[in-house]
Every structure is written in C-alpha cells, then in structure tokens.
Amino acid sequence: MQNNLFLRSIRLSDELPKGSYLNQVAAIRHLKRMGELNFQKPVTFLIGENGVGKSTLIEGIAVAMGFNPEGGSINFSFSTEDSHSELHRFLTVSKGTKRRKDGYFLRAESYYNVASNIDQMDREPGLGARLIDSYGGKSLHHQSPGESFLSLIEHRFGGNGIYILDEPEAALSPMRMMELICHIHDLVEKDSQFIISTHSPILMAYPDAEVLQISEKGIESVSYEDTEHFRLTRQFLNAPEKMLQYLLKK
C-alpha cells in the first residue's frame, strides 16, 4: 500500500539551528531521533496533547509539499501574517510514483483567511470563471463554519489527491463529523490520501486508519481503542455523573 501513497515518508534533511524553538517541540525531537516517519495507510491521524507539536508538524509537511502556509490548494499564495515555522526548510518529503491531480491544506485557525481570499479573487476582473463555483457557488462567509467546511470538502475536493487537515473538527458538530467521515471515505475510494491532526475520537474511528500518537515519550502507532481520547470519552459517557463528581470534587 505504501508505494501507492502520494506522501510516503518525511525526515529532517538538515540540522536545525541550535537556537530554534523547534528543538524543544516533542514531535520534532522525536522525528530527529527516528530518522524517518513513514506513512502506511491512506488515512493517517496525528494525535496527542496540546503542545506536543501536531500542528507544527502538519504545517511543515504541508508547506514542504508545496501548499500555502495559511491553507488552500497549491495555487493559493496569499499571506496575512507570516506566523508559520521554518520547519519546512529542514524537511525532506518522499513522494510516491503516481502524480496527484488534487490537493488541499486546511487549518482551522486560518480558514477565515482562505474564505476571504476566495471572495477577493472573485472580485478581481479578468480572472475567468468564479473560483467560488468550485466550492458550491456560495461564499464560504455566508455559511456557518461547519456548513462552509463541509461544502469545501464536498465540492472542492475532487479525489486522486492529498488532503492535509489540521483539527477539522473545530467547527463541526458530532453529526457533521460523521458526515466528514463519509466524505473522507468517498475520497479514499477515489485514490486519495489524508493526513489529519485531530482530538476527535469520532474522526479517528475511521476504519483501517493509522493513528500516530505523539507524546513526550515518542511517536508511536496505536490502536484506536488504546487512545486516551477513546478511553476517556467512553468512561465519561458510561458514567457521566460519577466522572463529574470526581472532576468537581472539592
């Protein structure tokens, strides 16, 4: 399966500067120690506590693959603030042999900027067909965040591509997350690859996905049932009163 993936592996190609904060990020330290991180499945989830470097790593991968740091397709080049790290400069990505026809990088924190850039480009004369028509024909700003995100997935993602998503659950209800799972599956059936940073136990339940858990101890592949997200959510739903008594105990 690995040979059929658009992104097969990543590694640090050069030594990070000694003064770089990236040396203190758990995900980057572990990548340096491992030498190479391989992607084995069409869907890979990066999980872990806040601060371990999931978003830093996924952003670095996206930029190294040619995507705009703030999100969008390969053709997006806008910039509202250069807040991304320099990690992509030190990453080498190993790509598969087949050529992708599509791709997209979505990050929850800058999705508003992507929507604004689409509207702005459509207001400029002489650029041909409206860009928003590829997103369902309705401005993403004129929909709720959850609706606009699913509209993006449904209308813009065409398949046979790589899709890098940073915490896509941020704007989605549980029902919408289940819809997202369906869209992901449809796109996987169309020879697509997903790399997703998430905290959602609903999303990471996608069958046959690889779950890479990042912690201070390392980066390891774990089963869905062994994730803290699954175990804590199950414990809470099985006995919410008992869990709340424990949490709110004075």
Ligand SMILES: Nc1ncnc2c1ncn2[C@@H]1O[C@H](COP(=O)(O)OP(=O)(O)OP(=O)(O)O)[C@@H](O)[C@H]1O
The other form holds:
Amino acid sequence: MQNNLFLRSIRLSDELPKGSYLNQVAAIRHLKRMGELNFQKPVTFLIGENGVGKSTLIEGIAVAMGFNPEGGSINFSFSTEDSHSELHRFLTVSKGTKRRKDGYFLRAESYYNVASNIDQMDREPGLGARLIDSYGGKSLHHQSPGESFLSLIEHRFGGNGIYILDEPEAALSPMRMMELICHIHDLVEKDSQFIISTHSPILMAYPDAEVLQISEKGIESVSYEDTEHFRLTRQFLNAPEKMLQYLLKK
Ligand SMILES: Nc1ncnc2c1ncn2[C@@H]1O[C@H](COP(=O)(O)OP(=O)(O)OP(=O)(O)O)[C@@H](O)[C@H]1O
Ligand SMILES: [Mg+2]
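What does the same protein look like in the form predicted together with this ligand, given that the last one was the form predicted alone?
Let us now look at the entire complex, which starts with that chain.
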C-alpha cells in the first residue's frame, strides 16, 4: 500500500543539460540511474560525505515542492541572488493526498536572510499579528543562531506540514540537538514529515526514520548503527587518546 506522506517520491523527469555540473554530482547520478527515490517514513535523513550532493538534492526537492530556494516558509518570497541550481526544473515530486497546512525549508547558509526578512516584514505596516511573535517575540537577530533556530521550530512549526532542513545541527549544542529530537517527535505525532540532511550522529538516531546514505556506490537505506557517523563517533569517544595517537602519528 502506498503511504500518505506529503512527499512520497521524486524522480528526474527530463534529461539534464549535457554540460551541467549536476551530471557529476553523486546524488543526482544515482537518482538518474534509480529512476525514482521513495520516501517511506515520517523522517528521512540524507547522509553522506561532504560534496555527495545532499544540499543540492534537498534544495531541488524544496523548490519543486514550492518553497523559496533561499529558505523560509511557503509564504516568503524574497530574493537576494539566484544561487540555486536548476535541478528543480528536472524533478518530479509525487505528493500524497493530504493537504499540507504548514511547511518550512531551512538552508543552513541562508538562515540569516530568513531572520532579516522576518524583521523587515514586521517593520512594514500591515494587517495581522507581527510575524516575529510566532518566533518567540524577540528578533531572531537578537538571539544566538542556536536559540533562534529552536524558537523557530518551537513557535513557528505547527505540525501537519513538511519540513525540509539542511544540516539543522550546525548551530546546536549536543543538549539542544536532543531538544530538537523532541520537537521533531512532537511534530511527527502531529502528522508532519521531515527531510533532513545531517552529519549529526545524535540527530540521525531518531527512531521512526529512514537513513538514506549517499556514497559513490549509490543511495542506500542503512540502519543507524551501520552509519559511518555512528561507528566513527563511537570509536572516537570510546578511546579518544587511541584515536588521536593514530591520527596524529608522524
Ligand atoms: N554552482 C556550482 N557549480 C559547480 N559545482 C557545484 C555548484 N554548486 C555545487 N557544486 C558541486 O556539487 C557537489 C555537491 O554539493 P553539495 O553542496 O550538494 O554537497 P553536500 O553533500 O551538501 O556537502 P556538505 O556535506 O559539505 O554540505 C559538490 O562537489 C560541489 O562542489
Ligand atoms: Mg550540504
């Protein structure tokens, strides 16, 4: 039976232009070969080495789902510069039948723009509540990146939505990362779906998730304990001296 997630699958619908760098990006090459990539769980983690194409893929998905390439909720329509790829034009997303009530696309590197945009919208006269009130009432610029990210999730993510997050752990302490897991869980209980790229061995432990590992070999579903992130981190923390001795030997 097909699941009823907001995003069920993606596929490359058309040939990418021959000269496009996207043809060289591992995640995109595999997607082309596989035909279709299915999403099975409320939370999907995209993991893999730097440069395999997690951000490229996640941005393509977000834009194909109707988000602004620079990040934000579906309502945001601001633009600084066109730095996003053309991937979304070649992606077909298959959506479930449920109507989405909420959604957010968080790009690690453009988070500052989202904060500026909220501040600017609140300075302009308009109807309705100040947007910033749904972010905890304090300008995101006056909170640390980690604090503002968590208040965004806590106050702005309402459930019944799709949340696409690119390395959300970047600003978070280990304690806050665990807090993030709790927020994700609450939102999953409220019928939400998450697509998250991450390097965090803490975050990817979330139990009701599928971990998709992108490598030169392909895109494969792996168990949490089989991820390199889990194994390497455990090895390191079990015996930091031994690992450092090995790493720093002349
Ligand atoms: N505009 C561009 N022109 C050419 N190559 C690009 C462009 N943008 C990205 N790339 C290349 O595409 C590849 C995938 O980049 P991407 O940022 O998606 O990787 P990633 O898996 O998110 O890595 P990280 O873990 O470091 O965030 C990289 O090799 C990158 O150099
Ligand atoms: Mg990335």
